[in-house]
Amino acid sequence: MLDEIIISKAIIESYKEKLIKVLDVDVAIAGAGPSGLVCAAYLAEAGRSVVVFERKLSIGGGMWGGGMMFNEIVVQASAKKILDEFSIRSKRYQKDYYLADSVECVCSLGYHAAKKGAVIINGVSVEDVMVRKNKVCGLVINWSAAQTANLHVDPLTIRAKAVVESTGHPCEVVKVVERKSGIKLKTKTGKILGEKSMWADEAENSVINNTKEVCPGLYVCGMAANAVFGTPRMGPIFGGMLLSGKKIASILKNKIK
């Protein structure tokens, strides 16, 4: 005979030790599309405590919807070895042209980043950083529902040696510290310069490089990258967000050991 109260106790008690577990990791990630979720697999793989806070109940950002809700996404030749690792099937369109299903993908990144021992939490936003000394060390998370009905709900705190941003377009944490720290950007005006219009061969060679460090503690990934950096988004092609999360997650393997 099932119990309602022995279920509830057992959401809440399991809950409350995830999330104690999280208020002070190695890595925490503000977004869980496909370069954040890499990025967690990549670093819990080897062996860093990392957390994934996700404002919606659903994860993998604008990946489900793939070009224009036809749920297929594309990947250049470069970034297959990726969909390969997480078991992601694809196939050649022409040369250098690879397709996957949209919702296969997020799946997979999803299962493979919390197998490999990244903690994954949905429904709660990061509406805030901690800055000690002119340096990012932590997020600040409320419920998303709490911000939706507009309550004044006091937040919480997490505690990160490192913080990475991969939020997509609105680029969301880079410009809560824009506003609020006083800590100049690592961009050319040393603020965030804004994403340009479409131009896929551009925008995906671009979030390779801008994907990086841009104020000491926190990291920008994905399409977060390019809107802090200036430079294009790519569209339905998702290679760029895969090695990007997989560059952030090597850099910050050997930065925090």
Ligand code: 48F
The other form holds:
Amino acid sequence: MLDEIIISKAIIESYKEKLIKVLDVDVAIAGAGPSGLVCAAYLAEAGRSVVVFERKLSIGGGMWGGGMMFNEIVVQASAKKILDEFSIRSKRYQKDYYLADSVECVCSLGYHAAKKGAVIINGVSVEDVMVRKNKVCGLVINWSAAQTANLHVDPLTIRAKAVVESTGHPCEVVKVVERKSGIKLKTKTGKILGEKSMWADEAENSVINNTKEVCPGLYVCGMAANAVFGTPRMGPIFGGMLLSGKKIASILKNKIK
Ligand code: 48F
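Moving from the form predicted alone to the form predicted in complex with this ligand:
Once more the chain from above appears, this time first in line as the rest of the complex follows.
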């Protein structure tokens, strides 16, 4: 006979274990969109301890909806290898343009990140960072539901050797650093430059260049990188997101031995 109390106890004990395991990690990632998931998967594969916090219940960020809810995404040839590495099927549309099903993409990215050992915590938002000696050294987290209900609940804290900002267009983590810490960002003005209007080619090139450390301890990837460094958005082409996640993982693999 099934016992509801055993079911409840099993869930509570296991979740507690999972959360305690990620209190002190190599890399803490804010946002489980495509760039954050790719970053998490490569780092976990390389044996680094990784946690990803995702505000929503669903991972995948802006990938599910393809372009205007036509659930297909375009990936350029330079990133096709990453689709293959995540076992995502794709078809050639014409020279340099590949298509993939956006639902298959999200599911495969999440599957591989989790299977390789990244811990994904959904329903939890990053609301602040921990800073010591002008270096970002952790994330401050809270239930998304508490934020939504506007409840006055104090958060909990995660320590990390490196923090990755992959919250997409709003670049929420860098925003909080800019607002609260007084740390000068590694942009032209020391502040967030802000995303520019759509230009796929320019955006897809610049996102790779913008994928880097934005201030001590904090690394930025995906659309957040373009928002911070003042370059355009790209729309429903996703090669840049995949390459950006992979680039941050490779920077951090070398940095965190
Ligand atoms: O926006 P998102 O998909 O970020 P990305 O990896 O990819 C961008 C593309 O989807 C698309 C684009 C390029 O083609 O322009 O927009 O850069 O995923 C960001 C994830 O972060 C979550 C959010 O719910 C989404 O799933 N997120 C945002 N703020 C927070 C957060 C936060 N404060 N704490 C936790 N998660």
